[in-house]
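Here you get one chain, nothing else, as structure tokens; it is the form predicted alone.
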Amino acid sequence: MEIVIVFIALLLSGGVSFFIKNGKKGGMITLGGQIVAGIFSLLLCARTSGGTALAVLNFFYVDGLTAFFLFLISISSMATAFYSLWYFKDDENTGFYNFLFNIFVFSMYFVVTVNNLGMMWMAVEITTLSSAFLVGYRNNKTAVEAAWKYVIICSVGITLALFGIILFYYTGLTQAGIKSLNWTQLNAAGNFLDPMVVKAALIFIIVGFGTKAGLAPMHNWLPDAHSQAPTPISALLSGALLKVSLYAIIRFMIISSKSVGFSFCGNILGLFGIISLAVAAFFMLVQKDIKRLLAYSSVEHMGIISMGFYFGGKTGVFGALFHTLNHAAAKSLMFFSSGVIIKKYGTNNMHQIKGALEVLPFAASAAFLGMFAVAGLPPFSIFMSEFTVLYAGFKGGFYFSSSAVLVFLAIIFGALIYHFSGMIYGKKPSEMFRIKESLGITVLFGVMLIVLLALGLHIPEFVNTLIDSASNVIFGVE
């Protein structure tokens, strides 16, 4: 019953914090709710990561794939709730923020645990609505425009995904007599589904949920939303929300692979993956806004994950899932550290941020090291997951696409070095002075850097088991 406790904790935390006028007290309640939800999520991960699947109340379904994404969401949400305490320390009455934060996290947990695919679609839509208010939280013109753009584009995508789900229901009903949208039932009947209908449905699913996952060319909402949202929400959008949408795609890929083969599913993701890398490489070169730069970096990494599924095999899928986890950790660090710099300088414009190392030595150092982590340099963990994905590509004979990935990664690395070196080592403005940095946030940066280094040197047994169990679900190995 761990999952029930998770949802109760989040609802109580959101409901109580809404009425708390004091920002710090409301933030503490939110953090407490996230910690309780995170602990019970991790307990559920431990129970299911070894290959055991659990059905709860005939409504929730938790297997190895769910456990992996539960782990990702729980770690991201706890870290973000802690960072939010510092970020809003000077704000009065953050009850609305804390309420929406809890509902946002609640909906992401719901997406990855509910068995019914129709309910999963509804939960994805709730993530859009709750996070849209968070994107427009500052209530200025640009923030509201970004929120509306986010809602409209993602709602169009979700509508396409709904049509794909209807097609899955149609072929499940006509070919297998299944009068349900439960994933367990549709997956069991996957071999009997009409291949032509499944192919059409999967295209709608990948385009629809891929819009929410930030895959190019459906990514247009993402740079605006990331640049206008409060920094903690930018981190949660990038670290967790994009991955939750990927989870939805994977669930349908598993069903589809039984009737049309895994390669058909992978080929579609490979197309969007290479487009995402190309788009990200170009736009990262010309960015001025640091948060938009990080947003296009997310597009890049979702492209790498997609390429892992395109290259396929155990190695490619393992690399894609490992990269999913690494990107969540690295991008959260980048948004957190950049958020500290932005708050001090009062601007997102990288051309106006100079000499950050003198003003904010710990935050600037974390941002610079995080930049190397995001760029995929050793010994950070993203290097290992990118290496695994590329190894799967060259080993599988995908020489052209693997080489193209390497070229785009080189361009992106150059763009990151160019932009961040200017901010970190440029000439400090005369009106900027070094300030005392928060001990808690500095410790958070240190822990995140240690995690990224540790995962790059050795994958802990628990994490390895989580990824293996998720891979086994994808390949239908019980």
The other form holds:
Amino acid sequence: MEIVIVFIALLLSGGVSFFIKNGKKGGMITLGGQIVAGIFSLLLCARTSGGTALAVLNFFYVDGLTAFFLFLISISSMATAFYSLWYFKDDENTGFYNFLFNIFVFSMYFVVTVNNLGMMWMAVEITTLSSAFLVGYRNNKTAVEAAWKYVIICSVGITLALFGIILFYYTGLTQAGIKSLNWTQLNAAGNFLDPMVVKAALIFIIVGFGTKAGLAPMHNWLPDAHSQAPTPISALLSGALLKVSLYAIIRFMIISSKSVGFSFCGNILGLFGIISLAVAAFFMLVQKDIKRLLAYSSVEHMGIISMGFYFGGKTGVFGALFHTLNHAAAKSLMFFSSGVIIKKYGTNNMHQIKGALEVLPFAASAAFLGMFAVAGLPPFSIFMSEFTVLYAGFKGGFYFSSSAVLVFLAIIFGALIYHFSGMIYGKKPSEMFRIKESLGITVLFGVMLIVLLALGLHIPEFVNTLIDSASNVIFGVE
Amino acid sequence: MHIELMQYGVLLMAFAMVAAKRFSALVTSFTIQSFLLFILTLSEAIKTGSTQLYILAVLIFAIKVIGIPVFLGRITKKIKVPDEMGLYVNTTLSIIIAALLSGISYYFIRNFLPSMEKEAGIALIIALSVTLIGLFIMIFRIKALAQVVGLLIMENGIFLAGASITGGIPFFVEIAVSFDVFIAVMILGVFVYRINSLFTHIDVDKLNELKG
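Form predicted together with the partner chain structure, per the form predicted alone context:
Everything in the complex follows now, all chains and molecules, and the chain you saw is the first one.
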């Protein structure tokens, strides 16, 4: 029943905030909606993460894998709604923003909880459509260009994925007589599916949903959309949306593993993963725009997660899922803190941002520490998950690709240090003065940093259970 | 027999769209193609007597044969851009590429789905060809509106793929997909307006401020 309350809460807060002119009040209502939805989805997590699967109304299906993504979406959306409140504090007429924000979060919850794969496809498309106007929110030339590319490229990808879904339906129907697209039914009949059809379908599905997940070379929309969207939306795109698309791929990977094994899906993901790392490393070196830098860093991290699935085994999948969580936390922190800096300096250009530590000590320190977290330096948790993925790679005998990952990580680390030290230190422009920073936002940064540190030092029991039960679903362990 | 003929008609319309130089011709071909899909669904509905297929047929007619073409027609009238679409590759070469794409689809389906029965196999080959041709039109036509139609062509191809499987894909999925497409076209239409008013053109090749 929790799941119904989640959706009602989001629809209500979306509907009400649409009519609120005042930015602060609308933001409060949206935040309230996210908190109610978040609490109930966390309750649902708690109930299912032990390994019990729930079917609700014969339409929703919640198991360990869903629980993991529910956790991710609820935390990201609550943090982002809180940050939006600050980001739009001086703006009027944010009703449209708040409305779309709620629908966007709604559709992400829908993707991970719905049982029917056709409906899941529809929900992924709705995530694109509802966030299109959020990306183009500023309505200037660059924002509209980014939004246009975003909708067109993602819709094309998703249309190709639909072809793959139809092929899955075809083989389910002819080989196992299933007249339905329910994941539970297709998964139960996984052994009977025709391997050739499944392979053909998987190519379409991974390319299709991979476009939305930001895997290179289908990533072209991502830097544009991330750099032009309002900062809270950039954080939500990076932290939650990319992973939700990955969730769709994982669902199909589970079904297909019974007929063609994990390696087929894993190999394709590995190919895209290594290309993503290479592309990201190059573009991060030459980047000028801070938000594009962070966007390419998301491409990189999606690449690492894909590599985790490629290396496979319990360790690889654990690393990939753990990395999913860490990346969401670290990248949200990066977007949030850079958003504060960008708002003060009025530019995205990293060459024009100097001496941020003097002007905005808290935000700048958060950005600098967050940068170390994103770059994967110990003791932050991203180091642990990257280490786990690489360990799986070397243990599994993938020496060449694991070494390649290491090289790209080193390049990216250098690029991040180079760009950020210029912004944080350096001489501040003479017309800039230190300003008072919002207490709420500073506390948010502090909490996120502590989470990243704590996860790096010790994985708490509940996070462990979440990841374990998700990976049990992937490997089909009852 | 006539069903097969319709399917070839759908493919023929895809080729007509590749050959089209003007946006109005593109929309006309798209309307005919959607009409053929409507007839296909309707004849399937009559054959099986299923209410769901009747509803689906009505929906296709309302959305794809009337709604979307009228909507596209209104946009073109309002934004007053030249009717030429702007081709990256000329018509002859486009048709050769489209034929190649059909060949690839044939090869792909025959290799991956050799066990498929003949009729369904042909329908799926046509469906995949139409989808790829739609993708081709999206990439190689300059005007933003042509990309919208390209997406619709792709969706028509996917629809044919779903219909070519015995019994079609589940009804409410089909409904959800058509609804989604409709919303997508509306949103893209709004963006075409915005692009036109901000840039005073709708040439996507000039949308290149963001790079690197």
